[in-house]
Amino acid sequence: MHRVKNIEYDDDDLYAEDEEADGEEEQAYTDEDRQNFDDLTPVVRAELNEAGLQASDREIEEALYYYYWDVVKSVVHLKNTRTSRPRQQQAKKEKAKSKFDQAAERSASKTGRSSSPPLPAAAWFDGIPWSTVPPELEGYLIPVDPPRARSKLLGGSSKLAKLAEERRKKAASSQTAQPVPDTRLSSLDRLSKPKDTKENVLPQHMKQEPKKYPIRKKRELTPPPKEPSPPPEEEPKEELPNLRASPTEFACTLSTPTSQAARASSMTLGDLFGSSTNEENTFKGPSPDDTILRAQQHSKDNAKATKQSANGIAKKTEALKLDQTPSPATPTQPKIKSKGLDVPKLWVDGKAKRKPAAAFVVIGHVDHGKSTLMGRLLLDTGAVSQRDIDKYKKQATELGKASFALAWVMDTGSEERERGVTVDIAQHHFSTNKVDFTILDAPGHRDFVPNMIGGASMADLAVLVVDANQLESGMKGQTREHILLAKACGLKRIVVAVNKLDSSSPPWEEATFKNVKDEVTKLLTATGFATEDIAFVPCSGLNGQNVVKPVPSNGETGWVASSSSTLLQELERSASGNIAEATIKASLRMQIADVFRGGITNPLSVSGRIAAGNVQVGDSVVIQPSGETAAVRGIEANSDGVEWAVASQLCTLHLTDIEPQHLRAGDVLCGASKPVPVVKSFVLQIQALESILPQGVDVHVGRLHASGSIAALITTLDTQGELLKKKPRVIKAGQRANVNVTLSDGGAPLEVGDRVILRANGSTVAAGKVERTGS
């Protein structure tokens, strides 16, 4: 009997032999294959000529089909198949006989039985008819099962045991139908058993029992389970009050049927709920409006005091701390309301007790002693004490740039000090007798050139440093660009440093002078500035001389103080201080340049230039392009709290309600009656200084800085700004044009009359005024 599974086969799987023999034969051959198989054939047909074989075309094309053209194994498989291979029959080795077979011939020949080997099953049926078996020849097979010893289950405690003795007792109990007793031992029964007692063996004595011992009862739990506690008590619900009231008579008469209008003079609500109502009292109870505004203000009172009570509970549990420690949290300000102060008016009154105030900014190329220079007017002005000095001096010798010491004053961050390059607008103040000033530091770097647009925006002249023994490396580099920077800005007046005449050869000759002031007046005028406004000061920020103190009438420095004053009191006389009165009453504009953490009290800083109208604490602002408004509230000058701040000052506004999110350097913070419009395109009319395409560019408005194109060139212009020609190609250096800028971000705070400056590639292209804006 063969034993077969049963497979569900798919319909897909079932194939029969004849369609794959029919796709055998259907199996067609490119033209490709073809023209090998007429190639090779004949090769192949000739190898096998020479074995003195043969072999049809077909097999001959399925062995290079199969072979993948190849003549040699297709040969060689060719005549594999035609060659018979004879059959090596290897003698058997006999094998050694085991001691069993040994041990049994040796018992054969003693017994007198010839050790032949055992005859096959079919060999004892040669010759004999299976009809006719001899009686002698007949046998019996009797199968016999070999007798195993009955398996015993070791240990009388076995759970084996138990249930085998449990299974006969069932088996014993349905076959007899009579109870069997229990003759299950306990552990101290089978103790006092016999050794000789078999175990899982009925005893012949069923009568006898065994000695049995009480069970033991199952122990407590100790401690007792803990009684469960009475649930907590509610506490009583405070019984609202019914806000349901009684309709009134107008309800009643418009809800009265018309076939009951009779009864309903005589039936009224009152009667239905069981209580009687005269027409007398009907409007002595409280109105439906009075009941529930009752209600509501019964439930103020409850929430109120609920509340209260948990204040006071807080407070107490926050009277028994031990190590409580102050909140670093800024404390809630109350809000400024403002004084409504004139302060156009007040700024006239006070012209005449007022010193006049100035923003220059320091300009030059890199390594020209801008920072060294300013270090020692601010110490020679007693803005920056000589303790100072010596500590920077010290810190500076450890470094190894003992002659840095100086430029520290101006430098304070880590990374200046290291490279001993100046990075970020540095910004200080000092008085003298005459004048307030604020020192606008700007970097010479190029890479640093955005910051240094920041800086001259926010001036009102600029001083250029020149290296006497480096006027051509200066004039070269950064030198030209910052003059032309600064013109684009806005700055008229320009006063000349030239600085390290104390190591030319020979130190102080006015012929090395007179060589840098004739190269930089050609280069200043050709930019723009006026010569009038121009003026040169020889000096040595390093030592000191000619900065504040002058230097003396005799020896090498005597050509100096004769045709020369210092810088100090050049600086004095290029500070007007004059500030029309129509810009102070013009509308706010305040272009932020830093935004900074002013203190606990004052959370939220910034600082930059009032280009136009005035401030006073308590003022509303509105900054943009973001829109938020936030409130003054304080302001400080030359580090000194005021109450209002005008045009042309450098000052720190402290803000309230708003957000640190919503201000960042470049914004243009403005009254709320009149903001800045945000603007994502504008026409420009621009100097170029580079030849102008079509093209992406970095506009620069202050310390404002976007990315942007120039989208469209419109027309360029004479000198007069008469038109020449209309859509030009490319706008060549010199030349002034009109151009359409269009800004990749969001937009800028921009409006007509703007100073903007295109770059690109690191370089400044072009300069100009916003002449009109767009959306």
Second form
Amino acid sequence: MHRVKNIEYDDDDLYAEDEEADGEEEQAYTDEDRQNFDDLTPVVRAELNEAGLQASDREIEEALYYYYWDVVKSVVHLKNTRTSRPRQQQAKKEKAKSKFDQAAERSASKTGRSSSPPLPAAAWFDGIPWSTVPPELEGYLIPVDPPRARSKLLGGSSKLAKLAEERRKKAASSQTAQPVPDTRLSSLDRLSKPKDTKENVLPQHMKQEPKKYPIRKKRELTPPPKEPSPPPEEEPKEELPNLRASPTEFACTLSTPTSQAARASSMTLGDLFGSSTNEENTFKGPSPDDTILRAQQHSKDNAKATKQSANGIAKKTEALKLDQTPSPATPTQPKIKSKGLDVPKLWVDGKAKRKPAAAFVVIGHVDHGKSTLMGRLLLDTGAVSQRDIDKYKKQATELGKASFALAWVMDTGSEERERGVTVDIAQHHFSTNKVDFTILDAPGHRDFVPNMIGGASMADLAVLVVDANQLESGMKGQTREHILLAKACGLKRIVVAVNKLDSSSPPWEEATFKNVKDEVTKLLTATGFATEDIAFVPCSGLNGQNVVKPVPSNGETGWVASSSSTLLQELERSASGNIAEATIKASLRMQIADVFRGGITNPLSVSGRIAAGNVQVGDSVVIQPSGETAAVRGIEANSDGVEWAVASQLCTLHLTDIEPQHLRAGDVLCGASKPVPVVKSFVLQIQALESILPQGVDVHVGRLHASGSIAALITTLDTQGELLKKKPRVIKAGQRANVNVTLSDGGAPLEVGDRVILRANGSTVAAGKVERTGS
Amino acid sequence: MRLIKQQIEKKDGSGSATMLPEEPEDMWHAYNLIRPNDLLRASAIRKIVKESAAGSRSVDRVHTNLTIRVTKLDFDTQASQLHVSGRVAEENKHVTLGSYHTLDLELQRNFTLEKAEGWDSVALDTLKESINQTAKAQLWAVIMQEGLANICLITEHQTILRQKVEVSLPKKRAGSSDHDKALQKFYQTTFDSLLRQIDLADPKPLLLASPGFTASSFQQYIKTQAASGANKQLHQLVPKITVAHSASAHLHSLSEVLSSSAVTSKLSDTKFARETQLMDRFFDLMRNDDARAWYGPKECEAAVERGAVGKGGGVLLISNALFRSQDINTRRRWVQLVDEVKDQGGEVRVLSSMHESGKRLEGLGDIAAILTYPIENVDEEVGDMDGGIDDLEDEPDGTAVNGIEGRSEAHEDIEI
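For comparison with the form predicted on its own, please write out the form predicted in complex with the partner chain.
Full assembly next; the chain just shown is listed first.
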């Protein structure tokens, strides 16, 4: 142990020129050592001389001592050292400046054994010639430089790393001047133990760092804001598009003159704070949807929000979140709670405030201008913008059907537009100051009469469009049939629009109108419409004369202005919107007119007219004939969400807890307590329009289109409903009779009093009401 | 159906006939020929359980010819299969007399039929008709409207509904293409179902009928599929498509389609054409409340009794459902009526209850007559006898009295 200690001290003591060190060294060698030196030094020297090398006694001694009196090893070592002698010496000197050395010095000074006075570290370098550093030594400084490791931390961008490298090199080259003192003293030590160097020169380094590093630290300061910024950039990147701009804004703030800086910086600050709050909320938020909604909202409010403090925005986003939660939260809560509203009471209470509402079906022969007239009505009431019409006009012109542009408001189907024929009912809503209207535009073509029946069954009144120039075709065709069907569907009031008066020859001739009026009145009264329920309006749908805007009271249309009101005025007059309270309190009945996908949030929606009763959100309903139950999760009337709806309203119900295959157009949605029975056969009291035999028929009940047959003719009746003949062999056109109707496949939801229309071979053969239902 | 051998006495109609059914339609004829109590001999597979002295049992399936006395018939329209149940009437080494067996008549296997009551005129007519090789018209029809398509096979004697496609289509809606998408999907479904039914290697004429332009759109769809798809055989189908108009997609609209000129020119079914013509004439007379047209069993019998259905335009339209009666006397009654009309020189048309014309007749009580002179109040005369058509509640009773076995003739044999 003792030896080891000695070795260390010897090692330290092998100074080159230091007297003090020498002194120490002398003390370190024991007598035994000296004895060995004396014995072995001549041997080593002889060996070295053989190899042609010179070595001082001291060197030899040193080597011997180092290699533990091993002559061979010492010789080899000395031979090797001969070639790089100066360095070796330097290295040894360096070691001398190690910690141990200092400790030894201190202890020596304390004990008073050391001859040298205690010096501060800086004083060591006093008087050292700075320029004497051999140039090759400079290279060793670079790997030693500790800041290099730190520069690597910058990592991310290679450009930055390069820049840092350059900077570091520069710094290193400038540093060379300072570390020199060490080099001269202990370059060897530096080579082997760079850490010591640092510790050795610690005071000086401490002084220099403030000089050296501020530059670097400044460089490093710019990246740090970047490092925290990635999170807001990564996550709400898409949700908060405006936040992207904030760094640039920030940058602007940095570079803007102080006069502008106040404003810019405040904005940036607000954004930054806002983003941070958002970031937190992103994790708290219930769903990504919510975040998007909030983000959109946030971006909208951003201008305002930026002016507020961070807290304010946090509060605001919190508030928004609360607003938004109900809708995304609903899927997680499949059970929709009914508010248990007393709908009939609400309806009565709100009666005074409400505008009357009316749905009217537009009927008439094909190509008499029903859809165009409705397009005009919507355009002139402002329900459709001129811009849309212009767009349609352009598209229609491309198809060579420029005159159909207005009809395209109603005819949205691609096939309808291609062929210029309405196929299915189009529903459109518009409001005037007095009344809320719903248009049901029916197809005029005979093949689509089933759709027209569906539309007529949902309406309160009818608008019959008659082409003044083609009265005859209509009277034979669908003008007649539609009038019959409108009556059969229970419509009481009818407004007749005598259309295309502008293109008659001569235009706007009163006689033409009179003629049409007489003919149609005859037909209507024969069908059973009361004269006071019939109104006539001369108009032109294509040009919009007397539809919404009154015609000029002079010129050819003078008689129109004086004798007739516009179509819209006539409609407003006809809209009563009165419904008995008893109907509203009855059990719910709503025939499904359409089953569709209402959107992402409402995957299953049905629309139709509530025939009786009322419905509110959360109600449980039964669908017949499938017998499945469903829950109402939302109600829409005129594309506004409402809490409840009552009889006579056209509305859309968003359903849940039911599979779509249980819903078809024509099914009846009814209250769970009293569902409609599903029947296969029933007795129908009919008014025959053609002679009827037991035969196959299409059975129409509103939207329901089923196949069935007249199984038996039971009785014929006279106008008073008195029995004429039992078991007639035929029911002649115009007769009233009771017949037994059987449905072919499955049953249909039918009740006594339902209006049924029977058709065969493309024409209506009979219409009537269910008298009693069988199995 | 081929007649292999017949030994029928002209005098009393006794004797037997051996026939070879060749196509599914022949099963329909066999169904109309074979009556309960008839003797039917056909090949059969019988499971024989043998028990050895040691008590071990072995089950053998034996091919053998069996003669049974028919008790029950079951006709499967979809698969065109006829199952005849009865008791073994001739013993052989495998089966004992009186044990029960159900024969499944098979195509390309002979069967021999011996009538218990002898071959009557209607049976002989049916036999003649069934072995007539000339008229073998067949076509496929898709009768459709938006959201509903009925795919049927129309043969000379039957209209068989093979597949019904029903899809709930959302209605048109501004700003939504759901309707168009659903419509395309509906065409796709119908097309796929159709391809599963028809044999593309030997395409029969295909008739598409609908109100509006659904049928022509569907034809366009098939053409596009033929042009774009890899199925080369589709190209052969395309020229065989006929588009016609129908009032609706329901099956009863098919009579309108089949009588349209577009179809009759393609369908060389003279029998059907004549029947349709007669039915239309009958309905026209009825509409005009002409007393020369009468329908219903009692009324027609009364008219025939008075000799009104005779020479000079008298026509008796009768559905073959009436001849399939379980009750021998009922059948005899209708056969006698037919014979009487023939004797009087009137025309008798036996309409297939499975065909469109027969279906129209079905509503009228399966029988109708066009008289040579008007007879007023036939119904009042027969009214006392509780005839013809009845009120809703009385209907089952009325049918029993009339001996008509309800309208669902497919199940008639099950109810004994």
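Small disclaimer: the values here were computed from a predicted structure and weren't measured. Basically, rigid core = biggest C-alpha set you can superpose within 1.5 Å across the two forms. Residue numbers count along the first chain shown, from 1.
Student: After a core superposition, would you say A511 shifts its C-alpha by at least 2 Å between these two forms?
Tutor: Moves: no, less than 2 Å.
Student: Compare the position of the CA of N36 between these two forms after a rigid core fit and state whether the shift reaches 2 Å.
Tutor: Yes, N36 moves 2 Å or more.
Student: Comparing between these two forms on the rigid core, is the C-alpha shift at V409 2 Å or larger?
Tutor: No, its C-alpha moves less than 2 Å.
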